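Encoded as structure tokens, the following chain is the form predicted alone, with no partner shown.
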Amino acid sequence: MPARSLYIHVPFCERKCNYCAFVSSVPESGERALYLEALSAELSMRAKKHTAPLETCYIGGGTPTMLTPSQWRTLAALLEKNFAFAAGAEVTVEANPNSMTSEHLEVWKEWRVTRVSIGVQSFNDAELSLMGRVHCADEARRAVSRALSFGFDVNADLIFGLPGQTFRSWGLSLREAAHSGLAHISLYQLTPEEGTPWESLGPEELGDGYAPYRWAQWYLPKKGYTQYEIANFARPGHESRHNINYWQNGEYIGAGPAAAGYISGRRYKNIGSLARYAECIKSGALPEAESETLAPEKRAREAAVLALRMSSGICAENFIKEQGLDNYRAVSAAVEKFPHELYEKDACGVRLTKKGMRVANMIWSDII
């Protein structure tokens, strides 16, 4: 199967976060206009060799909204030079509260964008103040009523386990989510990553993680979201059709600085230093820093962890036609291992339980 999926990587913000990993920075004087040079050219050769018309494109960041609305719109025009669009095709864009405009939602509307997906984090203020958002909770307000008031799909990531953060403050966070109208809700559990601020925090300096997420589990089917993956709920026909194809082990081309892709099993990640990333490009080659084509065993444990981050799991006859019987076996086997409740196991498949995935990294890291 052709890639039909599209990442583009957006190196730029503000300003780092506390928590955040993701390759991106203070864009300097001229380096706006020199990605998106390098990017036109990288999609170019990607598009060269993947001629099938895009299902799904997902522009994330980093901060797609650092670009300005004249640069989205050149943006937008490599795009649909390069690429053909499906009809009905999904295209998300991902906000920050406070650099996302009004003109940057009527560009997005005049061009083709379905979705938004904005880093709210949390609506209370002390807690943004913390984690080093450049936003308050009533710039997060008022970007998701803008947003759902052009009429787009909104999503807010919320982030749990924070220090210092209480069951009610996260209840709080939740329950404004719930009730602003957001088709769909994504939820995070902090975790320090190596390189960032917060890096050195202990288990002791972090936030409960379990019992802010059991709430959720249970509060936001309530209110009409449907949990259809780890971190994830929609309401019904608002889920994430680019991430579904990710869990699915679907194929995607990835552009611009840091982006990964995967196609015909090989995975590839560019170069992440925008300068290099330009230099690369200008030498005419692909601005690949790594790659690697999976084993066969490899491939399906990979996949086998991908499906089973949905609440629908593995689905026994796709896995076996794709990667085989042993290996179906194989990752049975290995979920086998754990208590009845936290799996279902029946003639279509395998897959968590609500309680399962409450302690999913266990479950993967027995398959991996």
Contents of the next structure:
Amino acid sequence: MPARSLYIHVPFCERKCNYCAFVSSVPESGERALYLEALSAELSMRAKKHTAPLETCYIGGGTPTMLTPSQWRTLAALLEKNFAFAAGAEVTVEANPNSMTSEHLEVWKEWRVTRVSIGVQSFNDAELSLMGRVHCADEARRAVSRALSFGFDVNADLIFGLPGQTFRSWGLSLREAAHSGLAHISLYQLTPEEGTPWESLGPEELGDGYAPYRWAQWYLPKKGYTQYEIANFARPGHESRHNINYWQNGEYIGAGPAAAGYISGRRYKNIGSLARYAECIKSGALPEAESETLAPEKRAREAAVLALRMSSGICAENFIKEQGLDNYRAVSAAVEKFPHELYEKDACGVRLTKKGMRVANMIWSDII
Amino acid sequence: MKYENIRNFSIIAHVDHGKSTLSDRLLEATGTIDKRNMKAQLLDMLEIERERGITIKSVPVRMDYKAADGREYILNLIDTPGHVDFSYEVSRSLAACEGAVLVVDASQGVEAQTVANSYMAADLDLELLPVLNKIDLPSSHPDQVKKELEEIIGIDASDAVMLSAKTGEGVSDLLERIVRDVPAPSGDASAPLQALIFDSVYDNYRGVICYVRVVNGTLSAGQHVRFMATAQEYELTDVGVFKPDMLSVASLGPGEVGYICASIKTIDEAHVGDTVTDSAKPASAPLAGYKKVKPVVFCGFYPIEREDINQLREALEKLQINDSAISFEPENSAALGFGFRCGFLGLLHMEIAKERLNREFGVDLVATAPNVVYQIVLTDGSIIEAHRPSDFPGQVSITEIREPYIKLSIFMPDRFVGAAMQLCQEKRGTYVGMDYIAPERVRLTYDMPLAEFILDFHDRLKSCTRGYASLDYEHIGFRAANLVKVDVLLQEEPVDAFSFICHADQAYHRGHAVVGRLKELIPRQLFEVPVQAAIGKKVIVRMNIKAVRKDVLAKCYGGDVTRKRKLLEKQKEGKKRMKQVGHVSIPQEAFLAFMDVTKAEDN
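I've shown you the form predicted alone. Could you give me the structure of the form predicted in complex with the partner chain?
What follows is the entire complex, opening with the chain shown before.
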């Protein structure tokens, strides 16, 4: 089945946040034009082999709002030129509160964007400045309401486990998010990644994350946001279809520097540096840095881990159809080794309970 | 009949009192070794011996000496290991001599091993020749030390030889005194052959080489001989002496010291203390004093990399060819996989073996905490030996447990007596006696369980006496003791690698230390893990390792599934290196640290 999802990576940021390990940089003059030119070439290369209309498209980064509204028009035109979109396709763009302008929103509305995902991170000014974010809480509030006023489905990303974050300040951010009219809320625990200013943070400074996560699992459903995945809560019907495709082991095209894709059973990742990415494309080659096709058993285990991210878990029927009965048995046996309160198993499949989701990493690392 | 031109002697001394340096000087003075070819500690051939300044193997050497009386003498110096671990070997080496040069450091005085070795030599009727060494040092006080020799050892030290092995002063006096005072050997060349094996070494080319002292009869190449203890017969391929390199001779007669080769494959066939006799005309009885040495300290050796098990086995086999006192048998630990339970004559012996395996055979290994042999009297009256905690039968079938005891002598300045006594008491020692050997120096005697001694006694004694104490011990057999086997349970399951034997009074204290340490070292699991210490069914300590409450790597960066998978695989690798006991993953470090815990924290 051909991929019906597309991910575009925009590798620019106004400044790099203290916790971020994504490929992105502050754009120098001409870099954005270079990016669009190279992307256009990559898209036409990738689209050639591709016929099915897209069900979902996700433009992330980096900071996609670092592209100007007119550059956005170019990008939209590029996509329309190379791909067909299915009726009712979900198109998401990521936005930063301070660089997202009304013009952006207008361009998006004109085009076919349905969702806007805003990097709010926190509604607390002290926490925002500590993270090195370029916006303040008020800007975040305004961005959310502006996006809502355009009729988009709006998501907000929030981070917990920040140095100095209190349970109370987390609760306040969460409450504000739940009362802002959002369709979707994503929660991330701060992970000190290698190569970031916060990589040396020790566990003492970070706290164990249990309380904020547990609180969200309890609080958000009360406010109408159901946990459908480890990190994602949504009002029913507003789940991110693009992300669900990842977790259901669906295929997708990735384009742009450092973008990852999954086509015909092969996972690939593009070159991270914009200059080398563009150079590679100029030479007529696909700008891939890594590529791998997993053996059936490994692929099954990967699929199981992805599926267990979601509260719906592994669907027995689909999994057996795609990965075989033996692999289903092996995977469910691996899950059944764990204490009973961590998972549920029935005729439909295997899934983690809320408690299981809290320790999912330990379970996955056994299954993989 | 006397063999007037032969003198057989050994040098006995406390460690560091200058025995090896004195040997070197004697070799030089008699011209056995050219000064140009001299290197320090010539007779200590093993790398470890040189490094640690100790002697492990006996090395005999034959010196030709023209004495002041104008006659030529053959002086056979039999160097002996000084450490108590090898006391049986020492006793056999001494049995090959008629005299012993007793070296005492003139500044330090009589130390524990001085006494132990002197008594051993006296028991074997050796003539003792007291020598005060290091008289060139300004801190030496020979008169005081002479007094100590007389009072503690009970020998006349009035005409002790004063020398400095460092400068060579007094060495010629000593040679003269050896000729004058050490009795010439006696024996009967026509009597049936009796020769004492006082040591043996393995040589890659010649097989086992036995070091012998002929008592009666003669040894010559081509002769058919019998080893009386093993009843094996061999044809001698070579007979010779040490000058100090091996030099073939036609024959060895009574009183002579040398070596024999007989295509003996393993050192286990050539027991130290055995008597060599002629196959055709055997002696009616072997020489007195033979016994088979038994290991007293045991520990497990495990390769660090599990695949290296065969390499370790081969290395142990080769080491055993050189050192028959080492015993080993395969064992399997839940924690460390396959390895060997090895028996040694003592702690030093164990350390040396470990180091030789590492250096000479290139094997990286983990040694478990050493333990002693226990005798267990069962309810049916039979007695079994337990070499490790898992050898212990259930509590109900045990009538009595006996553990090996040692008699321990500690020499030290009297200001440390309080601290030393406290340590001995803590180590379940039984006070035997205390006497002043000099106005400010004391000898303290205790009976103590060997198990307590090997734990960390030496280190702790050193620290509480600031290194001034010297000690020596002898084995005094088994005594009944109120011992218990403490099991450590994870999730109600006993883990054999963590079991230990200790005195009932210490069970709680040590159990607590072990359980507390494991609680720190075992990472949290997805469920609560109780860690318990129990004697039989009775739990004496319990702590819980709390369950992990949260562990989520949340973000799947822009669909980069591969990155995520690799992260998880890395974590899985980490888990794999842990040992699964039931559902609990225990890191290797926990097992290693546990070995330290018994060494360092429990007492």
